[in-house]
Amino acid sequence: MLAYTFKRLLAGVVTVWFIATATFIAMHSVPGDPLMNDKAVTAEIRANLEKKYGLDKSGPEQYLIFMSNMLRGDFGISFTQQNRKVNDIIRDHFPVSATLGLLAVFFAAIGGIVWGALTAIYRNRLPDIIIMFLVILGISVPSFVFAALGQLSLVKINQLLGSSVIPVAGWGTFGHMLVPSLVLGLGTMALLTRLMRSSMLEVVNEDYIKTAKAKGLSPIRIFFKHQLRNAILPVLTVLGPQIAAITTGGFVVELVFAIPGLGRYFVQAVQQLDYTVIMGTTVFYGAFLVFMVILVDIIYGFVDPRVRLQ
């Protein structure tokens, strides 16, 4: 177990060495000039500000200094903001986008769960065909659709009721979180439950449930410890992931609801070309998702005792 875990953890190193690569081979191919704005008109302004950022040294060196700094878990100075390091933005955003995705994956994680469960008991029945469906619209309508139409129906309600019960836009409470994550767990809610309705119907016909079956167990005792937690290891599987991905990728949800989230931010340094905060919120992104992939790999040989990873 301790050398499987030594080679995920050097694999992921070298796979956040590739992302930041990427990036900055990514970054300096694209067009524009972030410098160009209003401030930096002169010629010698132009320069002190090439100097400032390392911009006036070649492509090589450029990247040497960005590896050396990333190493040392600096990313720079973003070119917008002024005085303000990529760092103090990673610090003082991402845990509010971590807080929602967070939430987003329980709601996620526990309708999945149950989703699932329900349609593989129901199967080919009114519940199931109901849930599958919803499934469905899940997974083909994008989150910006459920972000305006959850927002939309924030308004109505709060008019209808002649108060704001639950805000709808901002950040601070439990009701400014609420619609936001339910809306941004909505995708990955489907993926599991289709998920879970698949792995339900593989354990249904296995041997072990027949015998439990035959030794005269409970139906609820034979859902729960025998058919439900062996189903469930596929959704722990593709569950670090979704984390990540949910944590990391609420871009737009953070936009339409006014979230100061890390998500926001990354979209408003792309169109700002904000080089230093796309290539380091982008490094920090690939290196989160990385390390919870190998989180999920190394407690799956834990919860499932038949895996023995050598």
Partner chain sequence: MTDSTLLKTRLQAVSNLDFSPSDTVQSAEQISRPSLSYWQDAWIRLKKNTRALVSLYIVIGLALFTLAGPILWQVDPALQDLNQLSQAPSLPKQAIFVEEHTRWEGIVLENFPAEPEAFLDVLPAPTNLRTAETATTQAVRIAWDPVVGAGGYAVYRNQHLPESINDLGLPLGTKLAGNEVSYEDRLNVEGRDYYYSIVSTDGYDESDTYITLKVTPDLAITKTEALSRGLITEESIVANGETIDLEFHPFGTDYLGRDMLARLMEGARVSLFIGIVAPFLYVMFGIFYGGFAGYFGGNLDAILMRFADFVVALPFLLFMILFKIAFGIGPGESGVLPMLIALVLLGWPATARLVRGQVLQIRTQGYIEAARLLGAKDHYLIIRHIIPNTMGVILVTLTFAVPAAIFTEAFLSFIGMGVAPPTPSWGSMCNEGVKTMLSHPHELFFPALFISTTVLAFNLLGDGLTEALDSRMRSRE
Second form
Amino acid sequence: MLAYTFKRLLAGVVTVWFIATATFIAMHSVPGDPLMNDKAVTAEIRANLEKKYGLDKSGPEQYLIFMSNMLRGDFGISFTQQNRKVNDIIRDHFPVSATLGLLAVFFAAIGGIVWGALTAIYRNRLPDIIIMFLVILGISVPSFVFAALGQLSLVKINQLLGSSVIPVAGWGTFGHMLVPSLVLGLGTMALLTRLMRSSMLEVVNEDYIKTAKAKGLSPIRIFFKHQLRNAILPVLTVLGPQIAAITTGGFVVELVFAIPGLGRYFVQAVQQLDYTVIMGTTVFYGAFLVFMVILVDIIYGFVDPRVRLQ
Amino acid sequence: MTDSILEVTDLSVEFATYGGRVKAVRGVSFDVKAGETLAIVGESGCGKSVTVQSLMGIIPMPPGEITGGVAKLNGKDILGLTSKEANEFRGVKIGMIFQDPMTSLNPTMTIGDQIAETLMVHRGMGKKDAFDRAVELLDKTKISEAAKRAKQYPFEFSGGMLQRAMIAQSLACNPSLLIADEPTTALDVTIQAQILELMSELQRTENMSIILITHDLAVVARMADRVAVMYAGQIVESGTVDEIFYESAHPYTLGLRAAMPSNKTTREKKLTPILGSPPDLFHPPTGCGYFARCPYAMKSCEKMLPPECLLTAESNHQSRCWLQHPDAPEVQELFQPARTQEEAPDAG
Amino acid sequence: MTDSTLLKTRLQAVSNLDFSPSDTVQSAEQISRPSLSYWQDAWIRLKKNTRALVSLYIVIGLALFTLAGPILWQVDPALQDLNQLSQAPSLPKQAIFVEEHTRWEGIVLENFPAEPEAFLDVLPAPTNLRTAETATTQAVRIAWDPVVGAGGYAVYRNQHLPESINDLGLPLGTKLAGNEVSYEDRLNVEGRDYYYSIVSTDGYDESDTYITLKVTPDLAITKTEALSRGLITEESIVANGETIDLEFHPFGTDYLGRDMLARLMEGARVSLFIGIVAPFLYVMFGIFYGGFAGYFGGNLDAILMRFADFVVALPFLLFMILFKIAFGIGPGESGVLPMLIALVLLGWPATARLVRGQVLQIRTQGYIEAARLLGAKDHYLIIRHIIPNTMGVILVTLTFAVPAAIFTEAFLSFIGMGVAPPTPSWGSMCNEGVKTMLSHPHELFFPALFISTTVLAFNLLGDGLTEALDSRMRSRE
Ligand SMILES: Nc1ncnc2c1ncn2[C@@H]1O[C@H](COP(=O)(O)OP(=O)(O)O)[C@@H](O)[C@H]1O
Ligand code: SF4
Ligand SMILES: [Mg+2]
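Okay, that is the form predicted alone; can I get the form predicted together with its partner chain now?
After this comes the whole thing, all chains and molecules, with the earlier chain placed first.
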């Protein structure tokens, strides 16, 4: 397990290097002049800026500087807010996105497992049919529609109660987080419910469930100790990639609910062509996702003895 | 017969599937006496597993349904019980092991915990005591380093070891009957012999009965006291091992024997497979189930089902074949005690 | 219980037995089904699956909507119908034919003082609030009776009946003389209910009472406008006050008065183009890449698949956006082609992995070995054996890739990083629709409905195909 973890982490570092390089290449193939946005650029200021951002150097040199900065965890200074370091921007806004995303993953995982287990228990009966109908909706309706509907219903609820019980937008309290993270997790929840359902139905037909019955165990014990535990495993394996989907999917929710997260900041940076922020955020997100996937895999290893002991 | 611990009468089981109702078991009767081994033989799909699993109440329902019959364990009815009632005998009075030990144990639970679970549930033992007892049981099934092994997971065991663990688990509560559904089919030949050896040894020490399901006549010859031969959901012949092997009274038994390699098999005596495949159990034949493949099939066999009858007054040897009719033509290899000699020469 | 009756007695009871050999043909292969080809079999299975079949019809319907729709519904998706802004779906509407707008003098009373002669403590609300002329969307003209002591009036407009003096709505304007007792409202008047309220003022402060009038303006159209939109011709003689038929908007209009149906059709072209072409291209590339890696195996395979792993690790949406900028498409500009290329660049690894796995599996199967022993060349093996055998999995992948691509387009367009206005795509229409979600929900509802239905149909079709192709595979074992 230790060797496995180490190998995964090493592979993760290489992957992050690839992401950084791909980001560098993509941003350096942007046509036009990166400093063009700045009005009133005199030759002197221009020269200073070019020096500051290393734009006066050749491509390979810039790449080396970029990579060594990345290694030191220094993402440079924003193009548009020249007194702000990209690191500060990430430090200020990422925790918001991460909280939103992890809360969403949490809701999605719990919801997916519970609903999935329920559908399997009530297979082909009314609760199953209703849940599976909702799941199909959850998979087919785009997240921004959920976000819009979520906000709409908040507005209506507040109107009905005559006061703002739950804030409609912004960030700060748990009330601010609840609906956005639910909305963000819905699609994944639907996906996990489906997966959990088929996993449960597969496990029911496993031989060891028959053995458990032949041993004279009660249905409840069989359900919790033998069926549920084994059925959850495949659901956990997709959690890593799903975290990636959810964190980047957070852009929309951050936009709709006016949440000051990194996703919203990224979109803004793209609109203003703020090169350093775009590069820094992309590499940072990439690294975060890569290591989240590894983390989930390692956690999975602790749950599944077949992985842990190999 | 007072010493029968299990008596099954006229058991019928059907499955409702998309293609229609599969009549998997069609009126099966047998009994198991204390301390004996009853072998149920027959090719795959003939309903052996369904028969025993419906006794244990572990066929999936739906689609499965027990459509008729009675099964008595020590005189008490065991069919159609709730799971709570059934759990008074499952794992306690009847233990069961399955064909594929690799998939029959929970992959995410240690072997020791799985065995201990049975004891905790049925014997009310504490976790620690139950686990210690599990180690003893593993030891009894000749697993070396039982204490260490008990803490391992199924994937760390070999197939033969897993089957030993399964046996240990099924014996946890000293059952009076062990049902073994093809316990060696998935194992290597050398391991097979070891497992069978272990089973007969435990049968002696624990004084239990065994229902051994197999499609391998060699296993039957080695283990069984009595044999029931199944075909297309019915028992076509039953009797002692000697009766089945030396006085075979059903063409299907003859066919099985011909297909079985034996010491006697020489260069001249080739193995003969039974041609064709078993009948479609969606629409089982109204006459003899073996009709389509029987080399001696007669006109009456197609529409009329031969009844299950004792062959002689002295023994418990039964067969389901029209060739046992007093007026039936003679078949050389077949044991036909009832046949009246004078009718023998036929027109053809 | 076994029957212990002796055989002899029991069997002898059965008479009329015929012991002559049976002449029924004893066929060994009684249960043989007609053999079907892989695809025939899959098709039969698919047809049994109602959900998948309905989905297939929906997909066909969408194709017709996109391709044949614009022929049947020839409305310019960019044409703005200023008479019908943000119009909810409705039956065809008519409008009154009116003169060009001319300035309205208003009503100024001669015999009433402009300045109040005395300041009253309590100033009553005006009375007799009425429409001075038929209210139309061109102009709403209202008038009221003067109030003694008033030095002017304030005019408000609301979309619901005011509940209190604080709920009068939009302040339209004020009259600064007590004898100016009319108001003309030309501010974005639509064909809906309005509540006009008048409050008297003493020239400085507003009084605490008001009067409200409900007005529902009729749709109106002028000759120039009708001509320019082709509703009438120069020759047609239409008198003022007569009604003429307006453009029909079965799905309503958006906030610029553009026909929703036409825009949905136009948007379908963009969304489905990206949704189908991009997956097709990257699945093709994935087949090529994965097939290559799987077939040649060894180190080459290891390197190729390692690269695929890297590409998978790129944060998908961020790179979709990065690529867009890298192609020189600025923010707010539409980039259908760049989006397509970016999707292909990022989308292929999943198919490549899948095909490689399949190829590795098939490669080890007997018939490929046999064919190789018989001297078959590699490219022959690939074309003749490996590709046909992976077709099923590939088709399923493709079916599931379509909804994913449609989602990506919608997502990016929604956050303003994909297709940008005025080019409609379902995603960019949602982007515009969400802004007016509270007042005109249909502008978000329809594009969202189309996205959802399409995604749903492709997902269910994919499920159906998986089942159809899979059970065939299982039954082969
Ligand atoms: N869950 C089930 N659903 C439908 N048919 C079943 C099911 N289980 C068993 N059968 C049918 O019952 C018949 C007997 O099966 P089984 O008892 O497993 O045979 P075997 O003698 O090989 O153990 C088979 O034809 C099989 O198709
Ligand atoms: S009853 Fe007829 S068909 Fe059946 S086994 Fe006997 S001879 Fe053969
Ligand atoms: Mg079986």
